[in-house]
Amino acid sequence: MTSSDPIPSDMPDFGIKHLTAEDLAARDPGWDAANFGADTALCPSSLDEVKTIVEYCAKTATPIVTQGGRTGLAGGAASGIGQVVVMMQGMNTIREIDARTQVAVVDAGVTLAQLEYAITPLGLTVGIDLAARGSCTIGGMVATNAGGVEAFRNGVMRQRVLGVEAVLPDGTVLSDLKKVIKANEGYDVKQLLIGSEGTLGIITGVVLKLEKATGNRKTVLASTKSAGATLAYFNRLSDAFGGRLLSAEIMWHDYFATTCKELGIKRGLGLTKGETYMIADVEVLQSDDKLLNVLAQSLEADEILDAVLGKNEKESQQIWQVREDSFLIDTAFPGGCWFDISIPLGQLDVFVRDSTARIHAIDPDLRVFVMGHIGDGNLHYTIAKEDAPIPHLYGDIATALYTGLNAIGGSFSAEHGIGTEKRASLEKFADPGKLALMRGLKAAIDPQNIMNPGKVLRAQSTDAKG
């Protein structure tokens, strides 16, 4: 059957919680209204139930769209009539935590916040953090190879995962729940599933490498005259604190000023105006004045223009709101377009300047809001126009933004995945050999194309999105 055909009327209930279109209409679809375009959803609570669902769908060629916390931003969880949504929130058991070896084994539906809450008393942390921590699931984070604010020191999910359990498109269970770093046993199949966005199977269990929890944090916000100056300041902090530099985020002025305004924060927290701003969290020891010394050195070296320290938890949270409440840009300028790219660190100033000029060549009234992760060069762009939605410009803006990325060794998709939003860009900008290999793997593992069809690799030859 095709994704436009109705679900077979004789579909059994499997004894599994079943949601109809009416049930779905009453639920929050997450960050994409298209997530609940399907007319039915199943909510398994065990590996056996997922296997039962997949075996039936394989037999009837029924397409499956697997959903975690529905916090993705690339259309990877969108569904349609004739497809079965498989919601993984019911598989939310933390199977094992070994504090001695710093390893956790969890169901795919466990949320990031749920796991963090469970391991904090043990002096551990997941080692990856996202603004959507309260709703994003571990399985979804693996399927999208999530990154976040700690990736520059702990890696993305691809580096955090030791083992996976998954149900493949024919119903076969892959159980590769390794708890060790070294397992050189031929092809590393789990790496195919990490970042596959549900197109090669349903991830049901994950083994994660944990990290030791950090101690007392200090949050500092600094204004700088350029991204190059910000990078020099970041490097100074990194040299001084090493692994105790916990996070570092960069914001360009238009983003910073707009979110401050939307949050009701006056005069940019009192900072001297800069072209860019950086938020950093560092772990400080009792009576440790190293941070103040580093700030003084950075001021002297003209790396920063001004800085403000969060004196308490409330002030630190307010500083972080400016970065994490990124959807305030969409509130102020609805109908914009979002992009997620990676830039080699030495190219930040030039690339932002040149890409902004290319975008303004499309329409000089377009607003360009930029922020991201300074430690790994991952930038998030929001392009918008006052009182004028611009989805029709997505393709033109994408081309303007992605121009030159391959030449400098960057990426047009850093941490949000391909989904449906970036399929055309994948075809246009990805290496042809890589793209051909991806198509071959998809055809070999999912010959019926029932696993999240049309995501990452388009199912049809025509598509209007970029």
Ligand SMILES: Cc1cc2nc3c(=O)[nH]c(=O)nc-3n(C[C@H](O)[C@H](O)[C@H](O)COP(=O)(O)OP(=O)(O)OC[C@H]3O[C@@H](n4cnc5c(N)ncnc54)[C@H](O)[C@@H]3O)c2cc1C
Second form
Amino acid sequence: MTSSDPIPSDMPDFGIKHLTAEDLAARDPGWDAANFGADTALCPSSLDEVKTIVEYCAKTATPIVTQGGRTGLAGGAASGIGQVVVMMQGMNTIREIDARTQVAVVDAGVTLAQLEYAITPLGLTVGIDLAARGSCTIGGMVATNAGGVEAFRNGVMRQRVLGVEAVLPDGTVLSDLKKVIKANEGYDVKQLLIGSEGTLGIITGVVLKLEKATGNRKTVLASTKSAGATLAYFNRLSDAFGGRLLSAEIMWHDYFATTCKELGIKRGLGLTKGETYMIADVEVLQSDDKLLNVLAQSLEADEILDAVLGKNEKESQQIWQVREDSFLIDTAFPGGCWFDISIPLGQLDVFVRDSTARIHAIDPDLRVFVMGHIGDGNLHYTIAKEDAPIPHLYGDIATALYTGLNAIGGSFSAEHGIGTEKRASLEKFADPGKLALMRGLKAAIDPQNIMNPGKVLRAQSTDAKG
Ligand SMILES: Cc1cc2nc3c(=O)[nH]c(=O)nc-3n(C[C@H](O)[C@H](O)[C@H](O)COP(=O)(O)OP(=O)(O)OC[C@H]3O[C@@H](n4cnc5c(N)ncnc54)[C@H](O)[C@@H]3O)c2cc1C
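For comparison with the form predicted on its own, please write out the form predicted together with this ligand.
Complete assembly follows, chain above in first position.
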């Protein structure tokens, strides 16, 4: 089947079929307008329906693009004419929750917020959290190996998933719904599906390890004079609170000041100006005394310059908005380029300083907005220019930013995945041996290349830019 062929009329109908442009326009395409490039979308509600769709597509060599909540940020859910979008949001049953063993079994289309809502009354939490929680699906989070703000203590999706159910490209059902941590039964095939971005099969069910919910959460925002000082402060909080340090996010001044301005927050919440800022959530037991003591020690040790505590839920939410409403950077400076990298923590200061200098060598007027998850060294960069979109600079900036990352043991792709956005970077920066193995696995599991073709790995017959 070529990209201009119409979708055949004998395609099985599972409720949503041959959506018109108007039907699609009425739905939320998510963060990438290209998600609705295809003219056919199906919305299965069971494993059997997914299997029938895949068998049909395997027989007719029809390319499939699986979509969850369409919140992915790497172009992995983009679709085109001649492709079939399989929307997983219709498969949204929470199959089982075992509060005693802290395990949940869910359909892939269940959203993170839906699961969190169901388990909160049981004193449990998913143990992974991100700003797209209302829309992103568990299947999409598995497919992108999502990380988020709690990854530094609970791990990324790879560490949260105990079992997976999926339909492979020939229609075979892989039912590996284990509920245990230890299962040495040969190759760990579920780990291949985790982070595969829809290129090896459609994930239909997931077994997740849950965590005990935390109690009284306090949010504190501090300004610091450098990333190194922020790291020292993070370590002090971590030593004092251990597992009760729930999240820790870093923002450089330009990011902080711009989101504050866009939110209408005056004078940066009254904080002394810093080079960097850190938001931390800690679980306090009886009173705030211990937290206040640690803050006093950090002030005395010159780690922080100033701090504000969220006195109630509303104030805490306002603090978090400054970090989570990252799209405000794009509102203020449209047409910028986004990057998502990991840096060994000891290199934070030097790497951000040096990479900013390399970016300014491309154009001194470029603005560099940096924030991220300090606990695991994952930084998100937005590079933009006042009144001038800069998509043409993506490749140059990527090279400037990624240079030296391999040598220090970092990664050019921390948590958003490869999709189409970072294919070229994967080819340039990944180990050649690993790339060859990835290509071999893809060819063995999906010989017709029908599962999300051209995502992660360039389709061998095309020369599309990645
Ligand atoms: C505001 C915002 C904040 C974010 N914050 C974070 C963050 O802190 N940490 C982080 O890791 N990510 C973050 N993300 C991106 C993150 O990747 C997604 O939010 C989420 O993991 C994707 O889930 P989804 O259901 O929306 O998947 P989609 O966007 O629909 O799909 C993403 C990819 O997964 C594939 N896919 C989806 N469902 C399935 C399935 N059932 N089977 C096989 N393949 C499938 C798609 O083909 C595509 O390649 C953020 C995104 C937004 C918009």
